[in-house]
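One chain comes next, on its own, written as structure tokens: the form predicted on its own.
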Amino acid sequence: MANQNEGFVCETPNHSGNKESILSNLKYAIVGMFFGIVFVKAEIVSWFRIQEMFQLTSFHMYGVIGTAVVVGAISVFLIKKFNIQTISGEKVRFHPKQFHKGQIYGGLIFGFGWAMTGACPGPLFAQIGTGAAVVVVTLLSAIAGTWVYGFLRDKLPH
């Protein structure tokens, strides 16, 4: 099967062998909308809350992020310990990650962008959904940055 991304190797491949119909993917849209509502109600998408975090004047966002890290760590532990499978019965695989110094540069660029715009990629659509139309500029910038990274990837430090 010829693929336009034939030379591309995904470092975290999705090994799911199940094909889902477009209609069955509706569940992902519903979960996404639910998370969007939760993000708005928890003020995770609030530019003000994000600025408070970077100014070190509020614990709110650190509490949210810390809770997510703890829930994620417990979830990974339980998945590994009890060999939990996906809803469709497939084995969940965790791939070892390698450290590259480019991750430091990327993290700094990401953090600076997050601090300047008051938006990280996760809640961008929720922010736009709340009527913050100016966030479309941030979304377009994120898309442009992703494209530039893809274009320069082979020339960047490893």
The other form holds:
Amino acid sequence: MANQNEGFVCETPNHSGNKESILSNLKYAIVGMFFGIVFVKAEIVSWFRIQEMFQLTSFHMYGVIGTAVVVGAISVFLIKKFNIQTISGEKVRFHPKQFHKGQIYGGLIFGFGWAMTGACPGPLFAQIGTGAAVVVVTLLSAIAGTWVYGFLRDKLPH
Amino acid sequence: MLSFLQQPWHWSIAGVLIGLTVPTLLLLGNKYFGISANLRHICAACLPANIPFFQYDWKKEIWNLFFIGGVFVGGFIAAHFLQNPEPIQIAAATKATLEMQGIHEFTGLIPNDLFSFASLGTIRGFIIIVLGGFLVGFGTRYAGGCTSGHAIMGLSDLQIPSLIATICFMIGGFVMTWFGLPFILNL
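Structure of the form predicted together with its partner chain, please, following the form predicted on its own?
Everything in the complex follows now, all chains and molecules, and the chain you saw is the first one.
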């Protein structure tokens, strides 16, 4: 069992063949920065907005996620249709996801946590950035949850 | 211009900008949008403990750690330079429900009476902050992604497993909001 990577494929694979320098990686930090600003300014990081979404008292979050999916889907369609390449001239690679029961069990468990904390992993980082210091505890707990999943993975139904 | 940026942004503007993250990351360097993977990278980097799930070259995914570093900085910038001077507008029905559940501060993005170090010492604060965070981390990895990887990236690529995961995220959220939180928040 030298390298047990089979079955442990990363869910956000980095398909770039080029090894990127620190400087090159900074561009992702800049994209992330704009993303974080949007998260806060559109109040997606707000615990109240998540409560409204699940209490069905506001359209806001449905509008955000729905619009994002439509824009993302059109973009992916165009990239595939016109075979648009990356800025370094590589073919954009997509990889189909495999269904397993984890998407159901894990999805429900994440949904519980989402409603409680009012945050998915992205907003956790943005909330800490806004100065909500106690959210560091939420983040550490989320890291612990990820670790425990990794530890129990073989015993869980998939 | 600044006052325009300071007011809360409309959902359509936010939706377009978040949706554009998908092609931006793909075209900048063949990167697949997915934030929760970072929690795994942090485990792999800090405490792999011979667990096979954490034995991989996390350094190859370091771009994603740069990305969330940027999200943190973006949160800081938005809160300190683009902050909305008005209190957040909350739907009246939700405000009334939350008041009955013992939430009394409605000025910030998150309620101070729930998310503070003082609250962490109470039963309800501990459950929300610590158990809630644990479920987020455990659930996203078990599901193979979170709102970004499944609901936005996966649905954009028309992946059925991502649709199933997203539906389960929503079911879990509804169940917790309607049946769990009324109990937990009153502890």
